[in-house]
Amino acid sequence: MGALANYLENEGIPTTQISLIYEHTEAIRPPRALWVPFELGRPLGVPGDAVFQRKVLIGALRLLEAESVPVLEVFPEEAPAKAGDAGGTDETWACPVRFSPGQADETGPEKRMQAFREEVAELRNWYDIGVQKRGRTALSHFTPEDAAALFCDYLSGKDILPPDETGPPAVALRLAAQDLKAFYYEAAISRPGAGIPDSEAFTRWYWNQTAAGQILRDVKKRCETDGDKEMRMAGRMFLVPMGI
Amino acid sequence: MARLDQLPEPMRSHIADLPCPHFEQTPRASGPELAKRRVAIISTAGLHRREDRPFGGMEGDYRVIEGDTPAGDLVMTHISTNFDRTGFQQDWNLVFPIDRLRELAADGVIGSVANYHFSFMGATDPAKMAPHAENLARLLAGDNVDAALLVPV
């Protein structure tokens, strides 16, 4: 990010930026940066809080009038918890979607894939309701059913034939994994009384309590022995977060 | 929390060990007072319109996002799995603060909002971004932008 600022500034475009990793910005020395103490993925701090976002934005834009460069300021506030948020422990956010007992724990590849397909089908209605309510979905290229089919085909040893627009299989696998996770999130928060989990609570639920989480671990494992190096790379880096 | 020392391992080491390019000097371009600036968002979140090409690898290229792109058409295909996306799913302004910018323009805090905004994918080697950034600077100048707001993810 800081390097990009230097490139643009060299071409005559004044820049200011938000910084999420202080140490990187300090090393790269872009002209103007506001470091914020927020979670990765949340540079403006809080979703749905226009007042707070505006404060962050003005903090960054004001630096355009700084007398000298480089300037690296620190935003003085933590991101407040949003009213109504269900919080960061398993006790305070339990996904109201109840899968069949043991569904996420099925052993054996066939049973696990069956449990996964059933899970996707169970969530579909809530996803549709959520999209209608919010007028938006973050899924980019795959329907949940197509993503599920791609993973199950791959785990069954079949050739996977991604749609043209997603490019090679390794890219398709990554995009399908992202879309699947987005689907689970949008469906889970659409159930009445679900609340909005913070990112840690959602991560714990998705990776530890759903068949999807287990299937993606299986896909990652299979990728690691794939003959294609891009697939091996996808398995190693781009399907399951670090530390999961 | 993006305080490096508070990130869990192995994320902390991964981020701490990312190479940072060295610049001998910090460049400085000038412009008018903030209330007269025309602002464009440059995101590194791997954002694009749904019908546009997804980010496939780390080539250093960018996507154009027209200022009137509806929220429902904006998607994120960043390669990394290691940052939160649920905030973006709730509110695109968390990553791409276009509505906030429009409010600031309406209130006279900034001059105007650009017609075109841009997104790179941030995990890319900065050296690969450099030639694309030169092209981008010309496009920004063509839209009379004199303030690029860079937003990471």
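Just so we're on the same page, rigid core means the largest C-alpha set that superposes within 1.5 Å between forms. Residue numbers count along the first chain shown, from 1. Treat the numbers as computed from the prediction; the structure is a model and nothing was measured. What changes on going to the form predicted alone:
Once the rigid core is overlaid between the two forms, L175 does not reach a Cα shift of 2 Å, moving by less than that. The two forms, fitted on the rigid core, differ between the two forms by 2 Å or more at the CA of F75. With the core held fixed, the Cα of E9 is displaced between the two forms by 2 Å or more.
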The other form holds:
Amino acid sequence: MGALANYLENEGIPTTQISLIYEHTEAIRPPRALWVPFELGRPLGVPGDAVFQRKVLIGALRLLEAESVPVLEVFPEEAPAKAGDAGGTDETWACPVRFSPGQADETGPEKRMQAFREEVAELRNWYDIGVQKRGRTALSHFTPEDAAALFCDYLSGKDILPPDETGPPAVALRLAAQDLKAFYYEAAISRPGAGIPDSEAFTRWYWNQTAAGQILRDVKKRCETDGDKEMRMAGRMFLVPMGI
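Switching conditions: you have the form predicted together with its partner chain, so give me the form predicted alone.
Only one chain is given; partner chains and other molecules are left out.
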């Protein structure tokens, strides 16, 4: 983004940005950047805290008033541990969604896919409640059911037919994986008393305690032996985080 900002400035378009890695921004020297001391993936801080997020955005936009460039400013506050919490918390997040013991580890692909479909159906109501309350969702290409169907069809050996706007199957799998993870996150935090988890707590739950985590591992394994090199690359790099 810093390199793109320099290009846009050369075309006469003022830019400002939020930076999560100070050293990279310092080396690239974009015209205006606000470095924030937040975890990667959360440039505005904790999800759901509109007041704090607005403060970050205003900080970045105010850099457009700088008289000389480049300027790299440090945001002076740490992100709250949860929405509306100015002081942080030491509480450990525990997802209130509980599935049947061993559900994510069902033996046999058909049983795992059935457990996965049932899991998506169980979470759907909470996801809908959350979308209604927040008025938005991070899902961009696939409904939860369509994402689940795409993965199950692929594991069943069927030809997958992704929507035209997603591009080829390898890209569709990546986008479906992103939307599926967003669906689980939004559903989980919509349960009463759930709170907002940090990324590590959610990652542990998603990959270790859900059927979705197991299905994506299965998809990854199948992609790695696919005849299409783009599918093999998707399996190696884009579906399951390294170390999971």
